[in-house]
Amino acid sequence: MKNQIRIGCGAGFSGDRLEPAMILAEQGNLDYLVLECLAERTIALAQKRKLADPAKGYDPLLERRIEGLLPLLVKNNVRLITNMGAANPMEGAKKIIEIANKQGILIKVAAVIGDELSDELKEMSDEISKFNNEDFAINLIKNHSSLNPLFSPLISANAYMGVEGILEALQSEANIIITGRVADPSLFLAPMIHEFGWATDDYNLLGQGTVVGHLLECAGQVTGGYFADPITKPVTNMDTLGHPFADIFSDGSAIISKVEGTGGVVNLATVKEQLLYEVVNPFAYLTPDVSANFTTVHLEQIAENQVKVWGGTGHEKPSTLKVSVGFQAGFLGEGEISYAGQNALARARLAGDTLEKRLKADFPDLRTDYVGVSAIHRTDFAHQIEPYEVRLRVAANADTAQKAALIGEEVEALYTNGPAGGGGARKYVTELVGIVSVLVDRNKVIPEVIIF
């Protein structure tokens, strides 16, 4: 068993930049590189791509990432763990093998499946339980079969699996492990368990390992990306922002850092912000592997861009797993138009009032935003300063694309129907994917590993 390993995070979401992962693979002296590329809506959209083409459904950037990374991973003996399999890990694994063959590289790829529960959920509808009191989710699943038999509103149902499937894949000596919906920290925790020989019921070690995984999982956030504010929290060289790695020791302690010469910063402030990111209950941060206690964590800045982390603890893992359910949620119609110059806000408001009178009866949830004045905080700041330019946006949900299109059509008509000076009109119709969550008995979710 090893006493120390180094894990880097090359991506924190599906659309993350490609270059930081390349730098980590080339210069990071890593044992493992993790690409964390899934979110709840991401996997629902991946399921839609798979429905349209059974050979798709993996991450849309998989090919570009693997083409650049594969030679570096092999040259530097770095193992890759990623959830870029999204809705279709099997086809994702096949695509990786295809890329490797084209590059003349011989590798072993393991696909971890078992998270997909779209069919099983129909049979389990009486056994599922609520997540955060989401009664709508239970009703949606139980009632979907009574709707139009030619149309099911359910798009996807994916359970958050833990380390079990990845551990089996690691034992197979696979060079690349590609999964579907695995909990973000589990991607990092699995190689720690594998390399250090931790027991999967040693919850204090698993809790500390989960803390490290949680700090790494969003990549550039912990190196100053989402942290940065040029006035109160300046971060240098954002254009070359580096992604993090952690030197992890067999007792679970770790040092968070980044590749020397890359932009950004790792300090107590960036690490503290990421530690609390998406944490509802710091005494019990629930994952499929452990109930982690973040309140016992200690942090220390030991050098420039180096923060030591230790002291995380944990308790027994939950008896249920979260399942993210994607469903058809109708269509969003939007329209935008700009007003600039003297009385810009007054003209924008006249346009907004006009649109509300024309549309409100058919779209009772119509939303009117004055971008630059009240679009985000929903508070009118115009009394403080008269804006020189304002962009009007109106939007509403609709059952059909045709109805949603009426929003943008009315905005576009403002060109000649007034008020004066409107320009840059744009209109959009977007198919909506809704996301709800439920809980299922963890024994109903069985991971499976397929070797390619």
Given for the second form:
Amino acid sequence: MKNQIRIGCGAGFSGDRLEPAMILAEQGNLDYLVLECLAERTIALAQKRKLADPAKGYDPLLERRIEGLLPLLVKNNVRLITNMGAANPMEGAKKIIEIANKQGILIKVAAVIGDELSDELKEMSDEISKFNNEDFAINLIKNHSSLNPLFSPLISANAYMGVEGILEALQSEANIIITGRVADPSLFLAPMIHEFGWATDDYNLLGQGTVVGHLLECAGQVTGGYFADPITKPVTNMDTLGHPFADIFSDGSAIISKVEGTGGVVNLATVKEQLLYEVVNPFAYLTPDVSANFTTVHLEQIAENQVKVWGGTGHEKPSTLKVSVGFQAGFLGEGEISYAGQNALARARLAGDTLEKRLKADFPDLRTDYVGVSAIHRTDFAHQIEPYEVRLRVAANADTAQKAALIGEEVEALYTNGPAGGGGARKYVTELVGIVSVLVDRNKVIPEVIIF
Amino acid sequence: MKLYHIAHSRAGDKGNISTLSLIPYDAKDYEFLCQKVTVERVKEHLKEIVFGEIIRYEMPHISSLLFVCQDALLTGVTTSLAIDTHGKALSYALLEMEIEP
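One more: the block was the form predicted on its own; return the form predicted together with the partner chain.
The complete assembly is shown below, putting the previous chain first.
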């Protein structure tokens, strides 16, 4: 058993920068590198790619990330844990082996599967319970429990699995562990349990380990990314922002830091922002592994770019697992046009009113935004500052792409029929994938490990 | 004085819930924030943004507050008609709040 390990996080979402992970693998002196690439909706989009091509459905950046990282991982003996398997960990694992063969590198890859409940959903529909009072989700499953896209709006159903499958994979020789849907902190907690021999019912240790995983899982968000404000929170060299690593000790305490010479900053402020990020109840941060208590956490800056974190606690893990259900949610139609100079806002409002008159009957939920005034906070807190330029943006949902396109067409028609000086009209139609969450009995979800 | 001058914030999203942290630059201001930035004040300040219940969590060990705001994202990331579907920019809406020194 080790008494200290170092885990780095080189990606906090599917589209994250590529080179911070390379820097971590090259210079980070890591034991483990984690790439967290699955947001709530990502897996439903991946499922759609898999339906179109059964050999796809893993992360679209998998090839590029692995091609660059593989030689560094092998040279420095770093194990990689990633959820880049998305909707298809098996094909993702095969692709990694293919890349390794091309590079003349011999590795083993473990795919962790079992999160996909597509086939099971129908028979489980009577046992599914509500998450966040979403009756809509239950109705959707009961009435459309087939995942066949020809008959049902359902696209995907994936359970958030915990550490179990990854722990089994860590027992193997696998250099790379690729999963589908796993709770983000579990990607980090599993190597801690594995290396320190923690009992999986020692909930205080699991709670503290989950705190560390939560701090790392969004990568650059703890090293000054998504933090900087040039007046109140200046951060240097954001163009070369370093991603984080943690030195974790067998008692669960950890030091969050980053590779020397990289941009960004790790301090109490960055760590506090990330600790509370997306936390709905800090007394009970629920994962498949533990109900973690973040309110007992202590933080201390011990050196430049080094913050110590300890004191996280926990209670028994939930008896249910959260399942993300993806469904076809129709189409989003959008149109935009800009006004600038004298009376810009009044002309934009005239355009907005004109569009509402023409579209409201067919699109009762039509949304009209004035970008530069009140579009982002949905209010300007009565500041009423006259802007030099304004962009009008209208949006509505529709059942068909053709109907959604009407929004942009009407905006474009303002060129010859609307107020003076409108410019830069753009129109968009986007296919929407909705996500709702339900809970299932955790015993219904069985992880499986396949070694390649 | 705006909250912006003494505290920072990050917004997170879960479904139709927005989570807004409120972290003083100087830990000594934590008690002051606890007194001034009550749930009632935040509800009033965000009345055009948050339509559901707001819960305030106090985190004295890290001198931080967390506001969990229900029904704040026009149905949530995937189907909202808003430009900022995640409500990521709402942290700065909270920091717009005026408080008496």
